[in-house]
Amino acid sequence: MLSEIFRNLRKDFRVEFRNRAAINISIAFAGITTLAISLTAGGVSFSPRVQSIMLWIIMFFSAMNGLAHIFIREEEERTSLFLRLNSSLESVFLSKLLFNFIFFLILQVVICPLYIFFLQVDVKSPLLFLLILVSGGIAISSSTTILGAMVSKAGGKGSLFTVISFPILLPVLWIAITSTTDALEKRASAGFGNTLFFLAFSGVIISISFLLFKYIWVE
């Protein structure tokens, strides 16, 4: 199974990075977003909540598009089928999922340097800073594979997945939201239990996804 889950694994990274498409546009919009933003605020410095609220929904509508693009391009390109007759389902997942891991991470390298320095963001904890992305990204990703599975057996867009991604992440992205105000007020108390619980929500909804992928990915 690992040798499957590399080898498909690298096939997405060769095929993604071979166009580009999902990548370009997420941070061409994670940019353009900030830039707009910081020249709207005009060097006017905003609350650490409302810099957290601004900063997820920056990543979370970047990402989307990369998310759901895993598994729509291979209904689009038609290589589902020849995928599944040459690796286990097990397989098929987990490699889409650690995709997904990979590239919110990418785009978080991106995004929050970019934010940071032009909306002059002042992170009092950076430790619970990091903690609160990774594992807030770890939870946007492993519940977004799944849907991206479902939505591209539906004959869904991107659209589609943003729109039925948005409810069930709202309680993620709140808890986000919170805990990094947190980790820009200092108040790290409540933030470190949170990426527990983003750990554990991550843990349901993964062993949740890998029961019944293959109902939802075998037609």
Second form
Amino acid sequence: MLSEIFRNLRKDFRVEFRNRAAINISIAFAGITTLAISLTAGGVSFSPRVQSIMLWIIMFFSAMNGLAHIFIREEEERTSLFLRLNSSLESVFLSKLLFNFIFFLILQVVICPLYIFFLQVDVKSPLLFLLILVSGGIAISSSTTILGAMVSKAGGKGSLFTVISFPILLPVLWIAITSTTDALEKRASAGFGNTLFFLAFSGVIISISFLLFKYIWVE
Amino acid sequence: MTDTNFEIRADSLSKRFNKTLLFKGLSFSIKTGNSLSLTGPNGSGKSTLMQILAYIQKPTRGSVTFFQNEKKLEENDINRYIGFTSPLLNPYEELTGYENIYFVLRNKKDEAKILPLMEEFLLIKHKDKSLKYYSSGMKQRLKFICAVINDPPILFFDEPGTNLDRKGKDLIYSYIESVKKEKIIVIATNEEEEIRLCREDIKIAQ
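Return the structure block for the form predicted together with its partner chain; the form predicted on its own was the one displayed.
The next block holds the full complex; its first chain is the one shown before.
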């Protein structure tokens, strides 16, 4: 199964990079939003809480287009039957999940340095900041993978995906914002515990998604 | 003749889409070495029946069971034993012909089988072209290669001659002719030539 997961993952990256629609749009959206905020702020310095809120809002909306795309593309281009006939359902789910982890990570690599530079963010606890970014990214991408599968089967587009994702991701965003504020202000005590919350949340979501995937994607 | 025998048993199959009943109470079985055509007017449910047989769709009533040497196969394992082509099946447009076949290949040690098959089905010159640049006939031949590359014991072909010129049809028909004694072949079609390739026929009335 491992080889099938990596085969599917390689195929998804190849298709995405040759098509470039989702990745380019998401990266462009992220870059433009970060620039727009920094330009309109006009040198005003925001509190760490506001900086955290803006950072996660930019990441959330930048990622929404791409995270759902990986499943929606299979339906729009009518390749889902081809994929289904040639892969086990488990490998399809796990490869799409891995794709979304990596995709979110790429977005974070683009957004965070730009954001820190343009908004002159002072990260007082870089380790916590990094941990929150990675674990929060895992939590968001694991929830959105199964939601992407649902939206693709409902014939929906990205906007529907954002609408249904938001209430599910609200607790993740809330805790991510609070923990990022901690990292910016060097209040590490609760922050490290929150990374565990994200990992536990992801574990539960991935387990449930894994069990439900067959019924969502096939039946 | 292979030592492994496969059998597909369809039991009281019915399919209904909302209020439209496509077929009802279809029961039959087909074993290795036998070939079956599914014929009927447009909209009668030939393709639907084929998809039900290949576990792609579920019947409204009834069941399909696969056996290998009289031992029932698990539903999750069925894909390993079947090759399937259909107008509904779309390979990846962004990948090349070769990459699509490689994607389908279960045992990567068999990579050496790809080029001879592409040569046989006249796609060798186009192996590195993205599918965006393939004609519909070339795509049909590529889908056929994808169905047979793993040498599955059960082959489902939904209108295999679609979009093919005379030469393309001859290639595909002669391939089916050459393997039909050692496999189960099911063809959904209304083409006389394709019906003649099969030993048995199920007519689905509308």
